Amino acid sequence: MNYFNKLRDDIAAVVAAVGLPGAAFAVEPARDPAHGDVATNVAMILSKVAGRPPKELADLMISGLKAIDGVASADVAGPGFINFRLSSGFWLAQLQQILKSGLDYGRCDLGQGAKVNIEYVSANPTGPLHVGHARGSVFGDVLANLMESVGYHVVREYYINDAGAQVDALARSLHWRYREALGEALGDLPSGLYPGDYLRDAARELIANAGSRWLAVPEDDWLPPLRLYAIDAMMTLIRNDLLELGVGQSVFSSEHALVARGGVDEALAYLAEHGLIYQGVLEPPKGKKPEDWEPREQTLFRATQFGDDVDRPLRKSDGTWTYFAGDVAYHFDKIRRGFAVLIDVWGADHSGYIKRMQAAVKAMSEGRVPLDIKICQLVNLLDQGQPLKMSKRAGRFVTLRDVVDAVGKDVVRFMMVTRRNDVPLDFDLAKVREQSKDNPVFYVQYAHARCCSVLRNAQEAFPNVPFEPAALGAAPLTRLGDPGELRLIRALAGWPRTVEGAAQAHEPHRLAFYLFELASEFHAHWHRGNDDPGLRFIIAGDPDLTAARLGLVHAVRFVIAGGLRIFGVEAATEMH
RNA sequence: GCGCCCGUAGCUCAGUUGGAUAGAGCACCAGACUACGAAUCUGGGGGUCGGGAGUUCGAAUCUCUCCGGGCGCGCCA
């Protein structure tokens, strides 16, 4: 379905036949439209190997290339370039391709079924989500989509925290409203507690279902039970804000239970028996010595020997786990869940674990399993070019839920992937609400809602005649030749080539951007009927050359909608 | 002090994994509606790709080094 894969089999192909070795050569839309439709690089890849010039190699494959079915011209250009135009029976080909794959056009098999695993969210159970949160759990998402439209088994999943000091300091803070609920005057949160609301419906449900049988009694005993109650209150909070977004896990790890099952002294004993683990003091950090550092014996991972820059610390001075070995002893299970790529989607915050987890990775899969990471920079949320205020502290903090409710979730989940994910992201409240082109969901939703019009007009104007995908797979599309058309053509067979790319560099914003381009191109075409109604979609008194349009459109909607659908967003078929 | 990320038009950002003359949008200027939906479109000006050096046929992209911004830096997760 991508093209230029063919293209470049038919290249290699002839590169063979001249006699010439095999290269890792490039197959790329041409820059410039006037130099053709695609380019290869070929002949000067090749020169470097054969010793002679590109253009003598060229010359010598000209003939060959030319006869590449589809082809239409080939020429050399530049320092060795070569140009190829294809024929209009090949963008004819495409559109045809399209109409019969529909929504699926784009898709491929590329990822052969290997597994995946995604990890994104993860945000500690100790409230609800914050807008901040959004952009992780979009990205995971719309990546877990995309790697799935290209062939790859992908499991979604979140990693609960449930393990260490914060998960304590909620059961307090419920026990402290619980009390409180139940008639106790206590004044102040004492510090250290989570402040918020959610905990105080929490305390109200839990005397619904528990009456006052957790108020009399020490600590270590109502300790453990609330907060295994609170963690999955908390975890019902985090999921149903989750399915808001339309963002939906498949599996939740409990960091919790795989310490209890043992889950962290396997990892470190698989570590342990390849000899990376080892009783050793670490160097206070140059320049910056915490002023009560005192040099440490502590139980110490080799990350050195795998890329990072000082050995890391598994266990604590009181024995217990550091979290690193908690994550260390998870990406162990992940490897032994036969993952064959595992991605993780990681706050800003966290970008100074990268090395080290990566490391651990390495270590424990023998260098099998890469382990990507993507970080995911703040958001930063706006009203009118205003920045929001919030204050965590005070637990007020505009929740990922406000959002949602604000501008809905199609707008939320776009937004959140037209930049890197690397680099901070504006959301303004006012322009996203706005219908303009400075909103991008709109631009693209009104493009496709523009196709979706058309269609029904011309149903109406022609009403015995199918326009249905299928019916015009076999229109006449070779009416089909104005160069806007062509354009648009072109535009829509890159659209496989793009999801490629985005898929093999996680990045799934690359989408937004071809979708925000191919939406540009259908406007634009759509204004020169209005300079020359010859080139309008409709034509009275001609279905033939209508039907061949139609498919045009359909087409159009077709790779549009099925864009959307990896963003998770509702296709709109017409705009109010 | 060290590590990672970022630095591209006045602003917000792309740049197809090293390709040809670096591209969009906003803003600014000048135009296009008795409409297949003008919520849009057409044209114009605007650049030392943070600076410098290197690698090669060729660098915004790779290496080194400075400058500037962000995040992080042994018992927080």
Second form
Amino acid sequence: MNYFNKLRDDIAAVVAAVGLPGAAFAVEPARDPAHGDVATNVAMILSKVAGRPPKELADLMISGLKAIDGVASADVAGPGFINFRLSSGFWLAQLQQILKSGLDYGRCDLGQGAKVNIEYVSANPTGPLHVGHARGSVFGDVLANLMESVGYHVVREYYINDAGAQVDALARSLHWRYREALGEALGDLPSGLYPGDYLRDAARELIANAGSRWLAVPEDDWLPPLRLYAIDAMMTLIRNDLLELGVGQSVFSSEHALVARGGVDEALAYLAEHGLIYQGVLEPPKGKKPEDWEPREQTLFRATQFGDDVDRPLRKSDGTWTYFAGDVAYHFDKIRRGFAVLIDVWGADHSGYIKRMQAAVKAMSEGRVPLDIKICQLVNLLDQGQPLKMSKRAGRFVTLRDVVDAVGKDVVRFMMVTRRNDVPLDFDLAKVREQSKDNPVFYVQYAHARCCSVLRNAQEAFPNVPFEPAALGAAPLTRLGDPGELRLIRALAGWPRTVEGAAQAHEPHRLAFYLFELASEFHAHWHRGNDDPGLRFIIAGDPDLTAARLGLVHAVRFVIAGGLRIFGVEAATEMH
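Please give the corresponding structure for the form predicted on its own, as opposed to the form predicted in complex with the RNA shown earlier.
No partners, no molecules, just the chain.
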């Protein structure tokens, strides 16, 4: 349970009881712990509605606020902010709730089953995924887990860009490797073809399936079937790479199939029916000299009516569709599938397309369906601080599988979400192998492993005492009075709010920040026990105090394990 929501409801009841109008206000952690546990701006907000000074309104409400269950004190500060200090009984009740909920603590029904489409990875099917794709893959997958944990119905989708010149080049690359594998002396690979060794593997498989069938036939005959064969081979490679990373998507949508069934025509017909397409000439692009630009009449979408900077071409002057037209059709298809929210996870090179795509979705959904586009910035792959650019296997780049093989799935998944998606991320292979606080995934997993070690040792010390979470909920938790213990409880109680906030903002990195801070608090308390034996979790001869402290340990374990479950990372019980 998000106790901030409960306090907001209680404060709203006091507002109504004193005859003030309702309004949306904030209940947040106090900025300075010395002032209290929680603060609200309710009086400031109501001042604008009621036309009375905020301090006057705060004074009017203060007696009712002090009477809220779990509130130890409520004080008016500054121009009208209200600070609350919550009772020890309130905090112990939060601990009991964690022990009761277990790994499900923090889950909620915020989404109420609304359908969300998260499209991520969507790499061109022209080769294996590289390390840059790892970030978007993990971000999208963790975000999907997060949205599911708060009650959304999530569809995980991959859009296969299997139409256009790049897949023709892929087919020609495969045919070149196919001829090479059959013994032709071809010399250097022609420019414009894909050089990766992965195509040699695909060519050998093609020979095993088709022999020399495509060797002496015209391109017009072999290009279509080899295009399909190559796309299928590359998508198998991509799917297998994603599975190595723990990423599995339920829907794979084909651009080629969408175009073939008339998806582009349908989307543009919708826009035309609503008067959102016209024939026009665009202004010269910014930064180009007039002589570099030719005014040409094109089919344009009225993107500026929906927040874009300029109207956008849908059809080129030669009559072919623009790339944007295909994207419009794809998003029109998603809208018609009934999603309440669309989330696209794109690479850093697509940031210039955000406004036009959001404008199109706003137009086609009549403003009903929001589109949030999350840009994942570049990953700087390092080893001991030095950049890595080459891969023995692929020849041109470091593949996603290279990185997973080097450090393991769990490390890659956690580290890729330790920073905001819209800032570059340094991924140092040497650093992520370290067993230190500088390695976030180790530090968080080590906290969980330490919890498990404490629980094992306690059972050995008190073999006849039940230390299961259900039993510990009835332990004498009032004996938890050390400031370090109370800080841990307060931190744990903030987990549901963190989960909800991360889900609403589509920002899973907030969970990584939280788990690292919780792990830091737990490790710090552990070390205090080394200095002061009276603070240790296991106290020989005092099973009641031990039980109370083990309740806290179990709660830390539940929250960390629940958080790592959202990341798709194992909650280690031992560290080697």
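Numbering follows the first chain given and starts at 1. Remember, it's a predicted structure, so these values are computed and weren't measured experimentally. What we label the rigid core is the largest C-alpha set whose atoms superpose within 1.5 Å from one form to the other.
Chemist: Do you see a C-alpha shift of 2 Å or more at residue 523 between the two forms, with the core held fixed?
Modeler: No; that C-alpha moves by less than 2 Å between the two forms.
Chemist: Once the core is superposed between the two forms, does residue 67 show a C-alpha displacement of at least 2 Å?
Modeler: Shift at residue 67: below 2 Å after core fit.
Chemist: If the two forms are fitted on the core, does residue 50 show a Cα displacement reaching 2 angstroms between the two forms?
Modeler: Yes; residue 50 is a residue whose C-alpha shifts (by 2 Å or more) between the two forms when the cores are overlaid.
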